[in-house]
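First, one chain by itself: the form predicted on its own, in C-alpha cells.
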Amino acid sequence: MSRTGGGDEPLLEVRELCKYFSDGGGLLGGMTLDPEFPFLKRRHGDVRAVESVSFDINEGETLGLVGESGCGKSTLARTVLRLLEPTSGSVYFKGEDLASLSGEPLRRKRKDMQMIFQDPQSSLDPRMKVGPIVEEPMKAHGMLDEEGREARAKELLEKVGLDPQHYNRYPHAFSGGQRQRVNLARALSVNPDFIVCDEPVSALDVSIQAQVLNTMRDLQEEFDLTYLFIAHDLSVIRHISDRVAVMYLGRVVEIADKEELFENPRHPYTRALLDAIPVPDPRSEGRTALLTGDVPSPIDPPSGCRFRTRCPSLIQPAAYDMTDPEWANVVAFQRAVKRRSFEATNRTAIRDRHFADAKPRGEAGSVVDEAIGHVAAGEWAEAERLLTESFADRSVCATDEPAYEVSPTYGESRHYAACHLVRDDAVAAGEETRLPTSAGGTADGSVVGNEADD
C-alpha cells in the first residue's frame, strides 16, 4: 500500500499539542524512592504526557504513530479526540478547531471522528447483543429509523467479515479477533471520515492480526478512511501505514515516509525500535542497538533531546577531545554509576573494570579519576553529580533541543528527526538546521521541526 493522501489539505492538523497530569493526587501522590535517607520523598510537578507535538494527516491517508509503552501514545490520541482536554495546543479538523467546541457542536463533531479501542473485550458491554452495540452510535447520532440501523448494522457486520446472523449473538460468544470487527463494525456505522486505532490488534494472535489488519485496509479504501494508527509493533505499522511518527517521552522524534522510516531511520531511538522486530533467522548475528537504562520521568524530563539518557550515541562535549572508545567508557561509567549497577571496591578494580581498553587523558582523565575516587569511598551521589554535570550536562544533547529537516533518501516526501547526529546532513543538504515550529506535517503531508523549549 502506498497512498500519498487523497487531498490537498490536510483532514487533521495538531499544532503544539499537550497535555499534562497533576502529580499531587492521593497519598502518596509524588512519593519517589531516593537510595540516600530519607528514602522516601515527594516530587512536585506536573506529569508531562505530550508536549508540543504536531502532525497533519490527509485524506485517505494512515499515519503510523509508534513507540515504547509509556510513551504518551494513547493519551494523544485521546486528546486529539477531545475524549481529554488538551492543556494547550490546537487540533484541527476539517479546518475547524476542536478545542473551540463544546457541548452540542463538539458532540456533532465526533461523528465524524470515531476510536477502535485496545482491548475488543472490554470495549464492549457484555450485557448487550452485539446487533444493538454496532447501531448504538446511530441511534445516538439520531441517524435512520430503528429499521434502517438493524439493516445498516447487518450490512456492516457483513462488510467486516462477520455473519450477519451474528446480530443477535453476545461478545462473549466471540472470539478476540471477531470482538475486533464488531468495534470496527460499530466504528463505520455512523460513517465516519477519521478514525483513531489505539492498538486494535495487539491483543490478538499473530495470525488474526493480519486478517484484521487486511480487512482495516480494505474497508479504508472502500469508505475512504482516513487512520491515525498507534502500535508499538513496528512490523504491523510497516503493514498498514503511509507515513511514521515515532514518539518518545511525550514527544515526536522522528516522522517520515513509511520506506524512507524504515530504511533509512535517522534517530537512534527509531534505530533501536528496527532493531527490536524478531529475525526468523537462526544465522541472525543477533541485535545491536537494544537499549539500556530507564525511561526517565515524565514529571522532570531531560532537557535538550530526551532520549540522551539513554541514547548509545551521545555526543561528546566540544570542551574535550576524547577519542571514541574513551568516549563510549566515560558514558557508559556514568550510567553505571547512575544506576549503582556495580559493586564498589577499590580504585584499580574500578578503573580496570571501566576503563582498561580506553582512559581519558587531561581534564577529562582527571575528572574520571575523581569520581572514581567518590565511588570507592562510597560517595555515589558526589560521583554522579560530578560525571553528569563535567559530561552528560555539557554535551549539545543536553543544551540544545534538536530539530532538524534532511533530504530523504526514499522518496520525496520531507523527513524529520530530532537528533544533533544529522545537524550536517541538514546544512549539507542545504536546509535549515533550527526550524521553527513542532515536528509535524503541512498541508502536503510533509515535515516541519520544532523549536519549542524544553
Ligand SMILES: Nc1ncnc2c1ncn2[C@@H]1O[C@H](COP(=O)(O)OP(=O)(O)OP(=O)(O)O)[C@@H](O)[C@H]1O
Second form
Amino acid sequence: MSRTGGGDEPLLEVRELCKYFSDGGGLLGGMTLDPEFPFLKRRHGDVRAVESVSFDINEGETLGLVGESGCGKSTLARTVLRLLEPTSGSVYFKGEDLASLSGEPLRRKRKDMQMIFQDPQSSLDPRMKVGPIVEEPMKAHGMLDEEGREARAKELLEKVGLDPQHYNRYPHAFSGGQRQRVNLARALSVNPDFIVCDEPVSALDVSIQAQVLNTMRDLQEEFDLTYLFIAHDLSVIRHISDRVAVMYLGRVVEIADKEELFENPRHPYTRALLDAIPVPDPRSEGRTALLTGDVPSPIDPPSGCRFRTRCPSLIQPAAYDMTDPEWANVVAFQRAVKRRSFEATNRTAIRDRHFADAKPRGEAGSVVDEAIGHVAAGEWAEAERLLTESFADRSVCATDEPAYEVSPTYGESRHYAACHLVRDDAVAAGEETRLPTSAGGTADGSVVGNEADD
Ligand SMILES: Nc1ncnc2c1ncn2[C@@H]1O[C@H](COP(=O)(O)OP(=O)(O)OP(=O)(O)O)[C@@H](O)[C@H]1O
Ligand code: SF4
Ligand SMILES: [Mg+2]
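Next up, the form predicted together with this ligand in place of the form predicted on its own?
After this comes the whole thing, all chains and molecules, with the earlier chain placed first.
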C-alpha cells in the first residue's frame, strides 16, 4: 500500500506553470482568421496546452492526474520534468528551481526523476535484450561496473515480478503487462525519487491493470517513491492515488484528497467525469449530468471558466431573475443554436420545442423572442450572437476566472475547486488559512474571483 497522504514535505512544487506551443504549421503560419471581421486579423495562434498550473506532491505520495484526451496531461508531465521547456512558471524539485539548471547539472537531476509511458511496446528497443535495456540508464549515469549493473538488473527484474532468467530475452517475448514491468525495472535502475507514470496501464487488459498497479504500489513502499500518475480512467486513479488533480483544457480545475474528490466533488466537470465511470453505484442515482458538446480549441479557450461552454451548471447573469427551468432552457437553446442542431421552422414550433415548460419573461423573454425570430428567418448567426452576448458572455463564469479553496469534508488535504458555485463555501484567505500558492490562483493563495456580482 502507498502511504496515505505521504510525508509532509513537498518533493515537487509546481507554480503557475504554462506551456504554449506555437501553431506555426498551418497555411497561415500562426495567423488566424477572425470570423467576426472580414479582414485578416493577426492574432497569436499558440496552443495553450498548459495554463497556470500549480500543485505540490509530497514525498512518498501519489498524485493522480485525470482528464479527457487532449486536456494537457502529458504536456504538463513533460514540462514538469523539463523534457519540454516551460513557457513560464516554476518547478521546484526538493526545493531546487529546475529552471536554474541546464546542461550536466540538469542531466544529473534527471536521474532522480524518471518517466514511464503508455505504450510499453514502442518504448522498448526491439533489438535489445531486456538486461541491457534495464541497464541502459545506469550506464548513462555512470552507475556501478558491468558486473554490478547486471546483478542490479536481475534483482530489479525479480522485484517487478519477472524472472531474472528473462535477462537475455528480447521484448517481443513478453506480454504487454510484462513489458511494462520491464519499463518499471528500467526506471528504478537509477534509484529515482520521483516517477511520472503517463497512462502506464491504459494499453493493458483490465485484469492485468490491477496486477501492475499493485506491483507499483508495493515498489513505492519499498523504494520510497513519489508518483505523478496520469490516467483518463477514474477507476484506475481511484486505485492508486492519495490525492487527485482534475484537468480540463490546460487547467487544473479541482484538486483534493482522493476520498474527498470521490465523495465530495465540487466542480461540475469532476462530477461529470465521475458520472461517466461505468461502475454501478447506488449512490450515483440521479446523477445525470453527462458531458455534451465539443471541447473548445486550446488555441482560443473560453474566457473566465474554460468549462463554461459545456457546463451543465452555468450561472445565470446577475441582470436576470429567471427560474432554474427557464435558465436551463435558455442555456440549452443557446447551445442548440450554436450547434445548429435543429431545423429552423416557424416561431411557434421553435418556442414549443425549446420553451414548452418554462419560458422567461421580462427582458430575458424579449431577448429569447428576438432570437427565435432570427432562427425562424434563417438568421442563425444573428441569433447566436444575440444569445451569446445577452446570456453566456454576461455570466460570472465568463467574466471572472474561478479559483477557490474550500474546507474538506474528508481528510486534511487542501481542496481547491475552480468553480464559482463554491464561492460561498470558500475559505476566507486569512493568515491562518493562507497557503503558499493556490492552483491557478494568486501567488499568496488568496481566493480570487469571489467578488462576482451574482
Ligand atoms: N508538440 C506539440 N505541438 C503543438 N501542439 C501540441 C504538441 N503536443 C501537444 N499539443 C497539443 O496540446 C494539447 C494537450 O496535449 P496532450 O498530449 O498534453 O494531452 P493529453 O491530456 O496528454 O491527451 P491524451 O489523453 O490523449 O494523452 C492538445 O491540444 C495537443 O494537440
Ligand atoms: S465556474 Fe461556472 S461554468 Fe465553470 S464550472 Fe463553475 S458553474 Fe460551471
Ligand atoms: Mg497524454
